[in-house]
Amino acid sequence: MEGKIIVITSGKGGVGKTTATASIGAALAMENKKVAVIDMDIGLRNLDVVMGLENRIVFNIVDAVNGKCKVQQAAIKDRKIDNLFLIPASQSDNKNVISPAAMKNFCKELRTEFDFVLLDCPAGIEQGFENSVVGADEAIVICTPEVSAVRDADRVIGLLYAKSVLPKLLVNRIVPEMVARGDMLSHEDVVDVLSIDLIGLVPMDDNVVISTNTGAHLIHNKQSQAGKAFRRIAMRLNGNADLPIEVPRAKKGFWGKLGFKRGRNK
């Protein structure tokens, strides 16, 4: 059976698409597949970085698409988890180095190799995307909830329906006590306005940025919320699809787990 190739796109820059392909790729990792991520905003990469290979890069994307080395030779071993693997993006090469039909071909290559492959878009929907999206057999869009990330998740939304790609939609970064007070946008308001089908509600999560800093996985930090909405995530994607969707709860205080109301009844 041949594996699956999904984008994991926004269109807007900095609603935690790199963090998503680590911690899904991870996860699904740990469902006994055999999983490859593979950084695709070349000139700048950072999924190296997050997942701590970036002292073992020999290879990048560029080197397997054209030809220069073979995919096992590009694929860098995960150090803790060992049917993880990553491609990493080129740092010294533009986007227009690889082509949209070299991509496609490469990706039937793929398929032979592993059972998931996550492709890192890059942000924008030039280039960088025509050669992200070119392979893929379904995208999971991540947008966060906000008026500008709505808007440019709706575009791309359009876009991969133009070529045939499934979408579904990652609500990220959601803050439970900010929607409460109605200072930031429902997951409710954002399924209505892009009307996709939903993969997994992300919250808001200072685990993150630790992950990140360390190069530890998300998913092995037990108590990470966002973690654990990853994993299950993962486990949809795996065929798992009527696992339900955990909406982030605010968390209440002393009082309110009493049952008591700030302020005093006149």
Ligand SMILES: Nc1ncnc2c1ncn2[C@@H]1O[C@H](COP(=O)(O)OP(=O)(O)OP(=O)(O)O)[C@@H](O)[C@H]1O
Second form
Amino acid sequence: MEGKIIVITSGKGGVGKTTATASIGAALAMENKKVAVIDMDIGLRNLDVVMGLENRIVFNIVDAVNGKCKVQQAAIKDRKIDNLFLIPASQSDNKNVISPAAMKNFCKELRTEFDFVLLDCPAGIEQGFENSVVGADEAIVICTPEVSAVRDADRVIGLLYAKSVLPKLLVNRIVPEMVARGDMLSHEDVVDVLSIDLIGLVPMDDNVVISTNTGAHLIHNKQSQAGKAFRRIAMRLNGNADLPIEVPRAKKGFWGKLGFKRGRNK
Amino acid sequence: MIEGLFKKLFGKEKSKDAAKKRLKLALVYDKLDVSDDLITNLHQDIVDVISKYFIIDKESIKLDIKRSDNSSSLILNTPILSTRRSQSA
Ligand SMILES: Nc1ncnc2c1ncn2[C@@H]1O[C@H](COP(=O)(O)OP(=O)(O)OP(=O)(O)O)[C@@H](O)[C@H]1O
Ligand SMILES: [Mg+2]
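Can you swap the form predicted on its own for the form predicted together with this ligand?
Below, the chain from earlier opens the complete complex, with every other chain and molecule after it.
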């Protein structure tokens, strides 16, 4: 077994890396793959709370990389989904306690143990980014349809190419109503500016916050459009590369049904 | 087309168009901004090329990147002292 290691990164903070890591990881595990999601945000761990596993932590990624425990000891089994494991970040250490060389080595071991490994990269392009990228086979770059996020994505994409890690783009927090009005960059605009292939489009969705509140899996919420988008991304990663990318659409509310207001801007 | 008409009628650009324009420019500028080395090397190469044709004051040549609303341009300003006879034909 030779697993695939995918780093989820963005440059800019708060665009949805942790949310995407948890949801895509869960969806891949639901497709019967053995999956590890790893929190690389040392000192500011969050993936554990998003997944509702915060009170099961014994060992962490620093212990595992530095040989203080085995991979199997650091990997916490998910409560709901078989085949899904979390390796949490350490909360007390500093980012430099892991070296890129040690991380690269550790990635080799991970490949023998899991089908997919998703690395939740910290924001920024410093050591935490280096450590997350060094052993990765591919990257998912996340941005929101905003000037600052797209600019940072461009920077990160350049760095990834320089390291021969192939990136694909995930545009998160799309508000279709704003796109229709011309008040938000469309995914076409973003792709045009960044010249990169898409892996998926995820709408703004209240269910993200709601499921994070309880530590439940977003992909288990059948109402969630974001959850659905993440499931489709997982299918694309899992050998179904040509699955069409759905563009988030405005909800058909009162005004939408009348075809009024929005129609004018077409 | 309808978009253009809409714009003419209401004279207002969509905010996302402004965002896209600014982004494209920022990315160009970010890449130009990357290294002082590039500008220094470019400066030297330009001086060398121009010196083949003109006698110029190498000290007073100025190279700038200027941004306007829609584009960035490279602006070169150099006083010419005289042409080089041998090259003028
Ligand atoms: N599609 C979405 N719809 C609504 N809210 C979202 C969506 N994606 C992310 N969020 C919210 O945005 C915030 C930031 O998300 P998240 O923590 O995943 O970002 P991050 O990139 O991991 O941040 P950091 O850089 O700090 O690690 C969270 O509050 C999350 O619930
Ligand atoms: Mg995060």
